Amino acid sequence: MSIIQIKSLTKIYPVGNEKVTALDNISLEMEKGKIYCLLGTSGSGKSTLLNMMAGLEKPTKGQIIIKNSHIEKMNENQLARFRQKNIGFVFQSYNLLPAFTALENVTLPLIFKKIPKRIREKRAKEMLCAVGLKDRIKHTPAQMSGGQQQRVSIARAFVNNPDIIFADEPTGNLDTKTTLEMMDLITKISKENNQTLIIVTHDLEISEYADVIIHIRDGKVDSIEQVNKKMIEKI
């Protein structure tokens, strides 16, 4: 069953007197519970595509339908509510609040949903334990390594049990050993909870964690690789 449908999606940016096409008539469908990788070099359009799906940018034309809702038609307030309910984010730069502890950072999505303090702290502690940070709950980002900060970011993304997780170059600032640990962690959690995980990366090794690799080149879908079937479908 499709949870995301993208239809004839195009994004054009004005640059001086010229126009740059970042996305060129992309159409895709993504199923619930699968892991997808948007793979491409810098400037290929993969991060722009993710931003469109997350409602962070508006398309020039085309449709983005998530859980039967048209994202491209929503205003900022509607998008904020939709993201709070349905979407989690894992960022390359972690995006943690420096003055907040790990626990406080992870409870943020639950505060926005107005969940009582006792319940949100219980859920946040359970999530931090699940990502291996039982002993770092009261630590601030400055008191943690990059890998530990990314674990906090992962806990925050998953604490609300969203249907969809967007991970934009989630291991870009980590060493190889920590990268593999983080990828094992986010793919394990998403599979256990039947969540749709969409990873943006330029790294072939990271792409191997996906069920489906969507190769992006020059703003277009170049090919789709069904990893489990070891089969490439040329567009």
Contents of the next structure:
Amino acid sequence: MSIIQIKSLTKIYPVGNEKVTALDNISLEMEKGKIYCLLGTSGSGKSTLLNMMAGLEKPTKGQIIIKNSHIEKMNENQLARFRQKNIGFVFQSYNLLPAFTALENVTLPLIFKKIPKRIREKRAKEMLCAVGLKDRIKHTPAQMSGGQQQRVSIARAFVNNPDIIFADEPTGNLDTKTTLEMMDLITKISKENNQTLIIVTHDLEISEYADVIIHIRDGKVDSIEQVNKKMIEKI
Ligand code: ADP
Ligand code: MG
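The structure above corresponds to the form predicted on its own; please give the structure of the form predicted in complex with adenosine-5'-diphosphate next.
First the chain shown before, then all remaining chains and molecules of the complex.
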């Protein structure tokens, strides 16, 4: 059974008197526990597709069904609740709250769940340890490197144990070594927890972490490639 189904999804933006077709009749299915990469050049429609799946934008036409719920039919309250329960986000720009410590940032997704403070902090601390930030718990984002900030945002994305994690160019601001560390980390955690991870990137090297590469071109699915991990290891 697919955890995500996308049916005939189209997104057209009006720009002045013109129309930009960002997504052109996309249909896709994604399975639980797998890692997907949306791979394509800048402007191909990757972020639009991800935002649509997260209910951050409404489609012009088509359907998005996640865990049997129609995302495109939900109102803002329903969407907010659905995201809190089911979805974690990792952004290129980390999107941490600057006045909050690492611990407070990671605790945030648990506050909505009415979990007692002591348990929230315990879970957030465990998650920060898991991403290698045991000794940065009290630091604010400005007191950490880019890689450390992205580790905090990874801890925040996973702390709720969501079924789905969306990552839009998660390593876009990081150097090569840190990029590979982050990719190892998010793919390891998502596999351990049987979560569905969807990574948006234009970087071929990053796409090799996926089980399935979905090539996006001009708002369409160009091809779908099953990655043979053993082949890559041999090379
Ligand atoms: P990618 O993430 O692959 O770089 P995007 O999904 O951001 O691409 O954009 C796809 C296309 O849609 C681009 O041509 C972009 O200019 C256009 N687009 C994206 N968002 C908007 C918007 N809010 N208004 C108008 N055009 C947009
Ligand atoms: Mg983008």
